[in-house]
Amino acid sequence: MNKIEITADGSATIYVPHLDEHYHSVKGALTESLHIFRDCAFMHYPITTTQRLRVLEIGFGTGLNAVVTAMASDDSRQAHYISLELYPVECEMIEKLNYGAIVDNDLLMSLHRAPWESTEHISPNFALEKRKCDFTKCELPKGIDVVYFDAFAPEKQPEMWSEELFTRIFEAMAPNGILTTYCAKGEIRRRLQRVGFIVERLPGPPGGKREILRATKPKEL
């Protein structure tokens, strides 16, 4: 049975015994979401006019990445957030995580209670589209600006990190699109490069991993 554990920054995560894996970094769940996905991806994407960025998240999970992005959305940086998740977490488990102490709990629960397979306008600046599907098999949306690649680790779910799947993501992204992931393994970096991304190593979250990866699809191909 999945269990709730507290990470180093005081925020909670879910531990999955049969995979021996956590949904978030044990060094800090909230810190990871803020640094790797909100700051290094969503907030990093260059915009010059009001633009609704198309964000694709691989793994909705606890909804932490989604809620920090929704909280960061404003009149100039809006989001259409598309999340792919095969095994949704029950709302009862989310309530036990007690994220209301660190994020807008009403907003978080509205994300979890939003229906699947439809687009819900959670706020004027944030639309959510949850798709219950297997990332390795489902069709990807087109024109994606930002990708949060937050699947379980390659040694736990190697099928999620194949070069073929990175190619599909690359082809689905708009020029200048960016992808971030907590995984900085050399082989993952090389796979991203082989499919066409320009890949950079970035400092990891405070108190967490030393490095993360950010991959950018070139404007001119």
Ligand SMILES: C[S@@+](CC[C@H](N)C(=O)[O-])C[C@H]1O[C@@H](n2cnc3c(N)ncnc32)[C@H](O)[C@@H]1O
Contents of the next structure:
Amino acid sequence: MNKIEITADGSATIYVPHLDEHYHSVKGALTESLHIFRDCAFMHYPITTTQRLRVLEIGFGTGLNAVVTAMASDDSRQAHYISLELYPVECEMIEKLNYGAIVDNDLLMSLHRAPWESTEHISPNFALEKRKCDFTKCELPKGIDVVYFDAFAPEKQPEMWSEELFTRIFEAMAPNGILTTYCAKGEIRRRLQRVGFIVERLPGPPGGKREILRATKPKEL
Ligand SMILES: C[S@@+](CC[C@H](N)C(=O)[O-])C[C@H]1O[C@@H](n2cnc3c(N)ncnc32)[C@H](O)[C@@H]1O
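Right, and the form predicted together with this ligand of this protein, after the form predicted on its own?
Below is the entire complex, every chain and molecule, led by the chain shown above.
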């Protein structure tokens, strides 16, 4: 049975015994979410005027990435947040995490209670579309500006990290679109490069992994 554990920055995560894997970095769940996804992807995307960024998340999980993005959305940097999840986490489990003390808990629970397969306008600046589907098989939405690639690690779920799936993500993205992931393995970086991304190695979250990856789809192909 899945268990709740506390990570090094005090925020909780879920441990999955049958995979021997956590939903977040044990060095800090919230720190990882803020650095890798909110700051290096969503906030990094260059906007010149009001823009509603189309964000695609692989793995909705606890909704932590979603809630920090909703909290960062404002009148100029808005989000249409599409999240794919095959195994939704029960609300009872979410309520047992300690996220109420570190993020806007009402907002977090509204994201979890939002229906699947529908677009919900959670606030004027943040729309959520949760899709219950298998990422390895489903059709991807088009015109994506930002991808949060937050699958379980390649050693645990190798089928989520194939070159074929990266090609499908690349094709789903708009020019200048950016993808970030916590995984900085050389083979994953080369796969992203082979499908056409320009890939940077960036410093990881404070106290966490040394490096992370950011992949950008070039404007001109
Ligand atoms: C590392 S966790 C994601 C953590 C999440 N982003 C968060 O903020 O809590 C990986 C997620 O991928 C989901 N997942 C696993 N296999 C999947 C699949 N084939 N399609 C879609 N989601 C999948 C898991 O259920 C899990 O929620």
